[in-house]
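Taking the form predicted on its own, here's one chain by itself in structure tokens.
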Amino acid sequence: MGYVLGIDIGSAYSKGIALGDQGTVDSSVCPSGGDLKLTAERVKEELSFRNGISAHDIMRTVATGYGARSVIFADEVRSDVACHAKGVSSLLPTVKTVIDVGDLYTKVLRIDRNGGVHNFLLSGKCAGGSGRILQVIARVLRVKVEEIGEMSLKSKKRVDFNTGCAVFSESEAISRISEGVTKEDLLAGLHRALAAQINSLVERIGVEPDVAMVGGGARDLGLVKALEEIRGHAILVPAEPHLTAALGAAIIGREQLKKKIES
């Protein structure tokens, strides 16, 4: 039947996903960037290149994320909301709630096991509930935002957020070190104050089981512990949680084809 792509164009990274016919061929991610348009080709031109896909064996693209409309060459556009919920129902299929921790928004699904959306929430615009604070206050800490989850969970006393405003939180952070507070003790309070934030998302959309936390902020093992920990019950994430949205898109695009080619 040919290839499907999958590519999800975010605020911050670029993803995507090659399906064959036995199901995933590779995968593709790289930083977003200032031109999009440029982003797109070159997720496309690594996929194919790595695993020798002509153009002519590219049977459907579907495009979804921040910056989908950049990606000219995709045969539709689908939102991000019901790529996530395709991609997460395929990999996880007992899962009900699906929390998206992104670069701007966090967003909580509940999905059914077909990968259907039943009802979805978005956070508010300030970057306080999202994964951007947790960049802003690695740069504040001068550590790699990759390093942060594993720093949070060796803290000692955690410390208590004021805010969940990334300015404000921002200012507070350097506050705190000025006065002697470690850097673990300082990541493993900021977790707990993003977590409370996205709980009460959790709580306005209702929960039913099993949950699962996708998107780049699932990457933080010390998010996802204290989200645990509010909840208090296990939250499922995939082995690579930020893919989920290209996946699903690479799923919808599978489905699609499938469905011209019997009919």
Second form
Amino acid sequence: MGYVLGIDIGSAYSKGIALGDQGTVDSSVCPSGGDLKLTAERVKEELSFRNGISAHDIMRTVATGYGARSVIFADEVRSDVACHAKGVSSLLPTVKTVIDVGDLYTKVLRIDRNGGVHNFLLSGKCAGGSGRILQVIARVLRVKVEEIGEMSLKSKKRVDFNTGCAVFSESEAISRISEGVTKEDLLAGLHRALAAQINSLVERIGVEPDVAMVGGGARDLGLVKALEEIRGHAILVPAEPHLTAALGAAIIGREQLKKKIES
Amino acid sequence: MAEEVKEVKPKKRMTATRAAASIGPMVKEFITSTLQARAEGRQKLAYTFIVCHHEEILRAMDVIPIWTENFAGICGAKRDAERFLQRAESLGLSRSLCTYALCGIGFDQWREELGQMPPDAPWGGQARPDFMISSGQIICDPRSKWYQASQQFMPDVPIYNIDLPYPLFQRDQDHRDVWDYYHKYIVKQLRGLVAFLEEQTGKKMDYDRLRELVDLSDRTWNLIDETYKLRRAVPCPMGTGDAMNTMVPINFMMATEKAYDFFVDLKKELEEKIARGEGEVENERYRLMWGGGLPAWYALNDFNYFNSKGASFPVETTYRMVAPLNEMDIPETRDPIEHLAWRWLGYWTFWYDKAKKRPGSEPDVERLINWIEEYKIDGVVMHEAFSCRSWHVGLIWQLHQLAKIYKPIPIYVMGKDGKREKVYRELPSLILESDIIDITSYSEVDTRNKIDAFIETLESIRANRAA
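Same protein, different form: I have the form predicted on its own, so give me the form predicted together with its partner chain.
Starting with the chain above, the whole complex follows.
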């Protein structure tokens, strides 16, 4: 049947999945940057070059994410809500509630086994409730964002953050550092504050087990643990949680293609 | 001081009805007529607020109302509010206050400073009032504070404040046990307004005329109710986008023959559209309820975007400030002031009895449930305008309660024993976020991405719905 591409242009990172007849062939991730059209081309080219896929072999491309409309070669644009649902249900079929911690928003989805969305809720327009705050604090602490999860788990005495606002959190982090608080304790406090905000969103829409966390934020083990601690139950995380929307887009593309061939 | 740069004009929203299309010129006409009256000086002009059940009194006394919320909304719809908001901010007022009030205060300060209208004022600007009638109304504090702030720039303009409370919902108490007290209080407030107007105009109230105007309003209320109920038809002949226009006669023109005639025409137009099977959208796929929140006046085109996806809005809770009088359990009286007070209480307590019958329900939630059923609704959309607390506080709670107590969508799921079982789910909902007139709070890309995701959710539910 050839290849189907799923391309997720997020506000911070762009992700791509090439799906062949036997499943995922390859994935690609790069910063979104300022030129989203160029970024989309780069994702496609990388997947094509690494796997020897010619333009002729690409049967369908489905784009999603904040900059989906910049993927001018896409056959279809689908919302990231629908794509996350489809991606998660293919990886973790028992999941009914999905928490997507992205750079721009945190979203909570209620889904079914087939990847259909029953309801969803987005965080308010505030970086304090999204993954953006993790990047802000990583920059303040001069550590890589990939490292903060492990660091946070080594905390001995978690700091209590007084604010849920990203801008104020940055100021608060700076003043706490000057008070001699360790990076580990500070990060544990940040994770707790962010997890509390995410939890209030989860509570608003209501939870059906199993619960999964995806998006770039789900790569942060400290955040996942903090949310598990607040909620009192395990949260499933797929192996590459930042890729579920791109995967879902590719699966939707493949389903459409199959339908077309069958008809 | 304020930047005097105007924003880019929005594309004109397409209306589904001729009646809605006629509203723009109508509003322009009554703005122009206030400016003309100011110039001629024959009639007194009053700044005031909508939904106070006092239009009949004003019109009976030949006082011309200047609806200050309306003017701020016009500035917002024309994307020309920012310079007035900035001016208010430069006076030390926070952007997180009611942006209608900020826009009005900024405009007033500018007009008073210049001694004439600010440059390129929308539709000629807002006329200087002879007096201001504010109204303390439960939690909307700008209704009492706005004019006090404006009075700093117009110290010669008096304010009269009317207080219009209503009994709050209590599940274990019949509101009729206490509403006589409220009624007495409101009557006193309205009689006080009459005395104030008599003093300001030098005229005596003509109670026969007032009675006629109250009767005209009552007939208009019932007519509006009948007209809006026609929107239950499938496909729906008129959506919320149009209702954001037709709110003008409901909220700004009550107690006028023009408002009554407008709804006679609209009713006829809707009946004709229904007979032809003509909907707001060509192929209606989804029926949505605008479940709360004032609209983003600069982004009414978003309703067209919903329409382009096959979504129609047969009903909205916003600005439908009428209820059928014959269904209200209010005492009969020949005194028009007493009737106005009863009508006020009847409107605000309209859903109380029904809400008591459903466990976990509240009047606002009960209204949502009733209209979801009556109008065959597939999903609920709300708008959270950050600067307006009084209309927006509780919206999320309403959705939460709705999801908890009302699950109308049957679907099949795989049960624990591996057998298929039927369960019921809540209606999907969407919360849009921005403001009534502050365009800096709005992102079109973001809003439309949310709408796309919501439409896909509705489609997914349609595909999974059990027979």
